[in-house]
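The data below hold one chain only, encoded as structure tokens and taken in the form predicted alone.
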Amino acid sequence: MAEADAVIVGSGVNGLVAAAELALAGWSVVLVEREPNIGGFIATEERTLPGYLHDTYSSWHPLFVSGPAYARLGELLHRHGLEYRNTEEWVTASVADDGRVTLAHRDPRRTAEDFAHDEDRAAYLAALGRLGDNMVAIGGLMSGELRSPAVFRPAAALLRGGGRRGVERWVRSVATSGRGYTRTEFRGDEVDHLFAPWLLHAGLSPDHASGAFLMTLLAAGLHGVGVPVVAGGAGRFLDAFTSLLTTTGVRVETGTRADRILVEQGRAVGVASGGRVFRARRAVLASVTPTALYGTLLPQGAVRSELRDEARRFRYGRAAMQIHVALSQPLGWRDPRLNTIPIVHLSDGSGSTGIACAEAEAGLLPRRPTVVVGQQYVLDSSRVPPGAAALWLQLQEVPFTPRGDSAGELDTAQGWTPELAQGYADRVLNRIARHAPDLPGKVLAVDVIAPPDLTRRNPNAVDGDPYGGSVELDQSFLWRPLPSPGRHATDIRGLWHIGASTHPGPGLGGVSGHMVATTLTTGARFARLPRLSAGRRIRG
């Protein structure tokens, strides 16, 4: 039986996160993880072909590199190696299907300049400027406990800094879809074309609550810290981390699954696995799901009735694919602006993103998806062999259980058969191609990961979300994980949830991991963010 302050279970970026801040503390700390090696969704593998280095799932970390874990952990991390590539110039477009490109620069007045009114400009710049201005107050509230005295510090912040009428803004923009949003402050579709696509790295369509805050908020973080990748592969990521937990004593248990939390008389004391017995002096922490916390893990009668009841509730967003492909040469953009873009959408906004959402929440196969083309390789050359390229496609609107096909050609009938992911997989390919005559002739391998493959990888993807589950707004905010708690203190003392599945929700910015070892630490109730302006540079 091994024993130490703290026990965690789950070695995602939260679980990481909260494992070093706990030791730099002085906490003792076991880390549980069932899968061969940490890191949940952060993995840098040879998927297609030798030299060529995929980041399988997750890549860009601007979420982490403005946030308050890297504030803490950013300078130890690169002292154990860490490195990020990052750029100064254009960072995203997007493309339509008619081939009109929308471009965003890291500074927010080169972007407006391409803007066709001048409304539209002033606009986009003062919703920009209202961020900046209160982004220490907003900060305070997305990575803090909402439920709490300490909430009252930056909403009174909030309320100083723009009155009622500007705090009832901030609170309809949490109640307005991005769609919406667009269409009321903006003459002109540039906005919309760029950062509708956006919503969907925040789990979100165009048409969800929440969007109009939310988009403006990834726009500031585009502008403010760009679209910073690891060198050689998000995998050195987990190497540091590796580095700085051993040096700290952690001690990292992989190939080892949490079978049960120990509950005696009301207190979490530990966590079992096999015959094996992990006793928490001090606190457990999960990063899991409310459905594996309340459903699985914790014995019956260990809480209240009401509480498994909404957890049996929580609903679990879109699927979604990843695509890996080897190139023998970088793609020729019939616009030559995307040569050197990291991150293109194919999308032509609200209008086809929003269908493909709302086909793949119909369970149907989207006939025109959004496509996310990642270009690391503009970033970071070593990721492929000298003179060669690699893309890193995302799908985010796909059913985990597809009943059809919105263009009637894909057989769906027995789900996600190897031969209906390449059929989709195809399908992508084709829409880039529309925009790179040239991708089919310089194609050398292909890898494809479809939903029922993210959850075999990590049990938290439940129905292959990789989001912790959905971000619509009656699970996000105050009622995230759930309505009853809304908060990461579990009714049975020294049990905290932590995890995409809680508050401020997913994203790979280890908030909620930092904001919990926060807490048991110092006893602070709410972690500030370092303040984020449009002019802020973040470099590798």
Ligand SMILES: Cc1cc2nc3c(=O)[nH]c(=O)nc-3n(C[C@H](O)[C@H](O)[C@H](O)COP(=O)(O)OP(=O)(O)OC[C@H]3O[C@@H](n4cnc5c(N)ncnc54)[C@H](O)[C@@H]3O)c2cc1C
Given for the second form:
Amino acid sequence: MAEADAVIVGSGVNGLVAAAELALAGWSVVLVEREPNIGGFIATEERTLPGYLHDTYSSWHPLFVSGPAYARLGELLHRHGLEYRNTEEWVTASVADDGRVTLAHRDPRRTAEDFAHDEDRAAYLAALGRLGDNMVAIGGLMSGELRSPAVFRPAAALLRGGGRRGVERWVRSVATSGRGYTRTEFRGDEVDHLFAPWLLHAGLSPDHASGAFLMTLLAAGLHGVGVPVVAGGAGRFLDAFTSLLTTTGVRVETGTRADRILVEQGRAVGVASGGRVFRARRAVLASVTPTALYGTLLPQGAVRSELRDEARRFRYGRAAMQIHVALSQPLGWRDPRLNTIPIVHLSDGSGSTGIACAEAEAGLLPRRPTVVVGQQYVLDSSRVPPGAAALWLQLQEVPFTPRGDSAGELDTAQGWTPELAQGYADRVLNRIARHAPDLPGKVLAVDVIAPPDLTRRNPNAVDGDPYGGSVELDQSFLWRPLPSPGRHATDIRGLWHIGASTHPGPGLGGVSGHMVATTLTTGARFARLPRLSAGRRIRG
Ligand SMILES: Cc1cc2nc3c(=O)[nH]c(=O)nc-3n(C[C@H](O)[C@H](O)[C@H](O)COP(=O)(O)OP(=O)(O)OC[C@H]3O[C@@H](n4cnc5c(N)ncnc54)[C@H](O)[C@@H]3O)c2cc1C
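Given the form predicted alone above, what does the protein look like in the form predicted in complex with the ligand?
Expanding to the full complex; the earlier chain stays at the top.
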């Protein structure tokens, strides 16, 4: 039996951040991971040919470098070998089916210069300006425990900044979809074309509420921090963490699946894996879905039945798919400005992306999927052999259980067979070839990761959802992970819930791991607001 101050289940970015921060504060830590390697959805592998280093899953680190975990750990990680590559120039672009291209530069003014209408330029810069003026407050809310008095300070700052009308404006933007926002605020379609596909990276569709708020936040992030990738591949991020965890004495147990969280007298006291027990003197942190936490890991009867019901009803979002392509040479786009852009979206904006999302949510393979074309080699040529190139293609509008094909071409009756995955990958490659006709002649090898492969790799990707649960408004902010806890502290003393299924949601920010580690090590008094039970009523 091993014993430590904290036992952490799951070595995704949040588990890694929490382990490092707790260890730096002097806690002894055991990190338990079921896979042979740490990292969750972070990995770099030669998936196609020797010499081609593909970021198998996640790749882009804007959320990490702009978040509080990086503020705490960044310098240390750099000392342990982490290096980023980024651009100060054109950062992202969208290409419509008719070949129309809209580009975004790191400089918001240069981006807006290409908009057709003066009033759109002004509206775009004004929206970014408003966000910039309130960024400290909004950052505080996005990385703070929402159901705690910690929220009062950023909320008051927001009120001071814009008054009641200003706060209402933010609340309204959280209630508004991306499509609604761009239709209301802009005469031309440049903002919609550029940023509607970016909503997919937040797990939304153009018609989901909170798209208006997130579109502005995403745009500000791209202008502010760009799209950093890890030099040599995302795996080097894990190397830096491994080195840091080793020097801080964290014990990492890979190949060890947590089967149960041990609870004694209402307190989490450890984790059981097969015949092994890891005792936790002070805390257990679980980076898992609510489905796993309340459905299988906790003993029956350890929590209220309402909570189990809420966990049972937790919804998962659309599935995702990843395609890696080894190229003999860089892609030659019809529009040569795209040759040096790290992230290109094939999308008409809300129009085609909205249709593809609806098709996927109806169980259909989209006819015209939004294709995320990652060209990391333009930032980091060390990932490919000299003179060669590679594409990181992401599809975020696929059904986990396909019921048909919108194009009527592919047979989905047997589910995600290798033939179906290959057939859909061919559709995606043909779509790119319309805008880069030399693609077919440059393809050396293709690797396809279908939705069930994501679930096999990481049980947090239930139904192939890359984001740990739907991030629609009713499962975000105050209501993530679940409506009644709505925070990282659980009903069980000493048990903390972290990871993409918890606030502030998916991505590589590592924020929930950081928040819980901070609460534990600074003894924050306000980890939660008292819950009002029937016996404790507010008296007026
Ligand atoms: C294909 C893809 C591309 C993405 N691209 C980006 C990107 O470029 N930028 C970005 O910011 N975000 C991206 N994301 C999202 C981002 O990767 C995730 O939101 C983030 O990695 C989730 O981190 P996490 O801390 O929740 O843990 P996860 O990465 O979900 O890892 C959880 C870990 O816990 C382990 N685990 C689960 N249950 C147990 C158990 N019972 N016992 C032991 N171990 C267990 C799992 O094996 C896993 O290793 C992408 C996601 C995918 C799938």
